[in-house]
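Starting off, we have a lone chain in the form predicted on its own, written out as structure tokens.
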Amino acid sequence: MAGHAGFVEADNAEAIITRIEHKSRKIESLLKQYKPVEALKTALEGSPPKTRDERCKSANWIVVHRAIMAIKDVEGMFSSLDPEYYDILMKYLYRGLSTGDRPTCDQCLRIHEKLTERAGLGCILRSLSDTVNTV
């Protein structure tokens, strides 16, 4: 079986990485303008990449990680972050926790607490049970 419909195979991985690099430049620009929530929204758009290629997933994680770590006001972030981003953000928080890196884990736990308050336990269940769209 070739895989799930909608997934891009390795021959298009370079195109996906090019889009992620473009997204990375846009995020850096937003962070320089002190717009961390906009940077996070941009990082989460189009995530996870529709591929099984780990290079693409890792490249996208680096971009999302950069935006997550730039968030200083977690409470204020949720006043600007649309609910459509909650499930994918939760997936990336779990990826961040899996790194074992102390500053990353601390930030992910801070956001996880507020996200769970805001989105409920369903957000956790959806992110853990979705084994097709992995980050």
The other form holds:
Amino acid sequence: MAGHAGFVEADNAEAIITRIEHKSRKIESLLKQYKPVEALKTALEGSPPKTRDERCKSANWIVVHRAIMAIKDVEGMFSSLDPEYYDILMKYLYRGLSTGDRPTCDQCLRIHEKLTERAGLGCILRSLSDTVNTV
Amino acid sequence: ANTLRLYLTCIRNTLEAAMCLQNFPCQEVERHNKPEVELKTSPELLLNPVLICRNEAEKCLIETSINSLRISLKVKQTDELENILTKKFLRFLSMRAEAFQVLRRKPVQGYDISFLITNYHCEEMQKQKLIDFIVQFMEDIDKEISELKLSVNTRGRLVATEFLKQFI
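Can you give me the structure for the form predicted together with its partner chain, which would complement the form predicted on its own we have just seen?
Next comes the full complex, this chain leading.
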């Protein structure tokens, strides 16, 4: 079972990275059209939670980071973002907060406050306790 | 100042969510009860550690486990003098960790000060008050260090003036 999973991962790593590159092109075009919320949704959607490959996670993080930094209106974003994305967004926010880079941390702190108001402490706890699907 | 407020709110929310501790006797050794976050022997008892950075200099690491929670802080130090003052001041506090109960005697590697909160603390004291204490501590530490720096500079200036008067 573990061997099978390892085999699947090695194969899929390349496929996933190609998918992430496609996604990043789509997101760039969405950002040019001033649609940061759609860009964020696209970035969060195809998140590959089951891989343990660091490259896939880093590649996906770069894409999500781009989308997060492009958001100017946090309140407006939450009115159009579906609740199913809250958990995965919270995980990426914590990843952003751990980078230590000042503009990223500023933006992530702003979004974190509003997201906690919206989604509650359960969202934070789910991102803390989920050791299987990490970002 | 606004980022400070956001930073503290983020830490407060994370602590409120993470401070869900219960008694859990040691799995390996009979009749022992150890804070699992310090030992890290069993991965199923640990949650993901969370690092919250305000900027390049200040950060806060929160590690939780089933019966204990460890919070490590790195305080902003802009110059050499603040470096020395912070180290001495926080060492002064850490040495009196008994009185604080939730303070750890040695900070975690890479940080200035650490707190260890166990389920026993949560049973004796209120969770909200513990969180208020930690956040208040973070606010006050900055003020304390600036006050210390100011008093060191003032005293240095006074002493130097007095000493050099004899040469006039």
